[in-house]
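Let's start with one chain on its own, the form predicted on its own, as structure tokens.
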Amino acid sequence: MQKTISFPHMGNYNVPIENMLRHIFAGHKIMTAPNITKRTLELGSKHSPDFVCVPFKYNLGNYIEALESGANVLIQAGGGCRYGYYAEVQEQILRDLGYKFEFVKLMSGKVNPVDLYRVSKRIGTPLSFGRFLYFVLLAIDMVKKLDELEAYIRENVGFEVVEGSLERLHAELLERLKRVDCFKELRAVYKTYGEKIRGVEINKPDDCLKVGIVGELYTLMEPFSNFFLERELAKSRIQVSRFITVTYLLFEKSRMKKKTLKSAGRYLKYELGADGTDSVEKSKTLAEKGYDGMIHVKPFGCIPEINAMPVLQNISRDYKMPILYFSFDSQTSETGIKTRLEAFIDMITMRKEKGV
């Protein structure tokens, strides 16, 4: 019996995930959840506990829309902080709503290929462990290459001579990555689009406005959840830097833990949990590099990020660098967010002009 397998959105990472699942579960249908809209959040909020963080609501809305579209296998990755409890609670909510499906939690902590293979066999992969591992590694390499090119785009998209060039190439890249079947093909796509993207004519002054974005991983990486914050900054010709990516979270964060805490200096003696320590350390690092401002984003009620905020205030005071705080929930007004962002941009622009 053919299964229809689906998973939630988070930024553009649906592309390497869908590519991996397509190979691993050949013979089954792979369906990314429908694109996130206001309805997604409304559905998730309607059936979620009131005070659960907003990424939970987006995920649940993704699942409901996927089930409505015919999915019968749902995948949850698992993870740190309260995210580690999402799977059990979301599964129970969906079953209480009357949906019939198989719910699969891929991992609870570190990525373990053997455990992932066992889970995949249970779902129905026809592959040997060797072939399974090949496509997992292919997806990992795809994520790394995508993160690298998106970091370049993020820092330059507001300064193209021909407006829209980088966004157009980015969209083409994502479509092409969906069809990659091997490492050789991935390298060729990366080389071709890397050259095209870096070949776009950029007119960026040395003293352009620079803003860093820190905070909780989901609201950083899923643009719909932060009202496309990076795009709004790019419209004002601001260089945007963001460090939290899947590459960082899965392959760099744990081995850099001691270094990150040490780099935070006198601002932290202990880890704050989840992404809180990174928020502090990256803000301090960018302040030392002379960035014009920082934006801190989090879901309403995110404890690690709430703990980071007083420390960020100290950094803001010591380095005289403005920090704008955004807290997102299902009731957050897009108009309110954009109004505050415009005021922040006006402020850092005036400070720059006055040489502050």
Contents of the next structure:
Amino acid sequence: MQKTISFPHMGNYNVPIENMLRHIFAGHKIMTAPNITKRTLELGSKHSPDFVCVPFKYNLGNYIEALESGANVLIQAGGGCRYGYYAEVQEQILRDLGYKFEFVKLMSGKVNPVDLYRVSKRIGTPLSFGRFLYFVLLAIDMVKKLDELEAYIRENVGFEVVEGSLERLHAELLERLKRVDCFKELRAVYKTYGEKIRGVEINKPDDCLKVGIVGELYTLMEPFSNFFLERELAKSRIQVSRFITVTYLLFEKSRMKKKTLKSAGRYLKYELGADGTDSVEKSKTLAEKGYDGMIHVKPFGCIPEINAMPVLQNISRDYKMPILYFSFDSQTSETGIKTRLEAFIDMITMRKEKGV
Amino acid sequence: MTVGIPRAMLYYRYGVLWETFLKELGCDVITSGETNRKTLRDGVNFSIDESCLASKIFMGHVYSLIGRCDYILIPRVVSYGTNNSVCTKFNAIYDIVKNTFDNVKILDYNIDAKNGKREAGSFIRMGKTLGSSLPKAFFAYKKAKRTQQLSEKQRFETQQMELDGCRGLKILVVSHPYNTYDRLVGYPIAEYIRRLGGLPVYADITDRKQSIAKSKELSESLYWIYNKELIGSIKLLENKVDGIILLTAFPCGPDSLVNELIMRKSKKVPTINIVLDELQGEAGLQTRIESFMDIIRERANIA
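Shown: the form predicted on its own; wanted: the form predicted in complex with its partner chain:
So here's everything in the complex, that chain up top.
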């Protein structure tokens, strides 16, 4: 029987994930959940516990819309703070709603290639272990290359001589990546687009405003959930730096743990849980580099990031660097966010002019 | 040397252990008073507004101890083993206090069994900080641990006896001990139940090992050990009680998901989910408990 496999959204990572699943489950249908809209969030909130963090609600909305469009295999990962427990509760909620589906849980700490292969075999991959591993590695490489190019775009978008050229190339790149079938092709695409993207003429003054974004991973990486914060900043010609990417979380974070804590210096003795420590360390590092401000984003009630906030307040005071705190929930008003962001941008602009 | 213990959070789990240990080492121990309106108000003032009620109350207790002792005891807990971790609030509470109050000296210990930091070793290290020799700290810990286990056993047996002897409605209060026994949070609820002729039964008073094993029946993938103990307790006691109250401090991370799952999966006994925050009015709470117990009585009459 042909299955329809679906998974929730996060930023642009649906591209490498869909690519990987398409290769692994040849013969089955792969369907990225329908794009996130207001309806997604409404559906998700309606069936979610009241004060669960908002990524849960987005994920659940994605699942419901995917099921409505015919999906019958859903994938959820997990790990860290509350995220590790999403899967079980979401499955229960969807079953109570009467949907029929297969739920695949990939829990952190238990994910290794052999287990992944076993799970994939159960869903129905025709591939040998070698070929399977090949496409997993291909997807990982794609994530790394995508993260690298996106980091460059993030720091330069808004400063192009021809407005919108980076965004256009970015969209083209994502489309092209969807069709990549092997490492050779991936390298070629990376080279071509890398050159094109770095070749875009940039007019960035050395003393442009620089802002770092830290916080919880989902609200950082899924633009819909933060009201396209990065795009808004780019429009105001502000250089944006963000460090939390899937590459960082999967391949660098655990290796850097001790270093991160040490670099947080006198502000921390212990780790704060999930990405709280990173938020603190990055804010401190960027403050030392002379950034003009930081923006801290999180879903309402995100415990690790709330843990980081008293520390961030101290960093803000000690280095005289303003920090703007955003908390996102299903009830957050877009106007409220925009107004606060505008005021923040005005403030750091004026500080810069006065040379504070 | 005087060590202050905040009467909040893990105090309700480890109070006896801490007090015995510190007294064995020759320290004077003061424990902050029961939570009152002022503790809560101070706690709210010194907390990020989105923090959970329990951690706000904790900050209030810490504040009340500043200036009254040489050290304030604040443990840091991450895990008791693989798949037995705790809410990240307990990972960070030391650094939160450190970053909130400038003038505070903290006595801390760290439990992260998954990464080799066990309770015994941490206590001995803490004893060294307090200036005692290694053997002295070791024996103090041993004694403290025994006293703690004894007191837990006693409470367990008392509850079992009360359960067997009770003819009224038995209501299981499922909540973290720092909610259940807090003067402002859970205590009034237990009082209402008693006043209405019921017996409050506490889910945290349980055989922990048995509870954790039993929790698998309700949830496969749960990894918060405190919640495991609580939901296992539901399974162990569901045939002995008439109603279940799930009591949560807003916006508790683990409870937000676990209680949802309990409401959906545990259907044997009538259950209500009560969420408390610092704006709670007493009348509303009383009404809810009253009507809940009325409904249970009516159901019993009809049956």
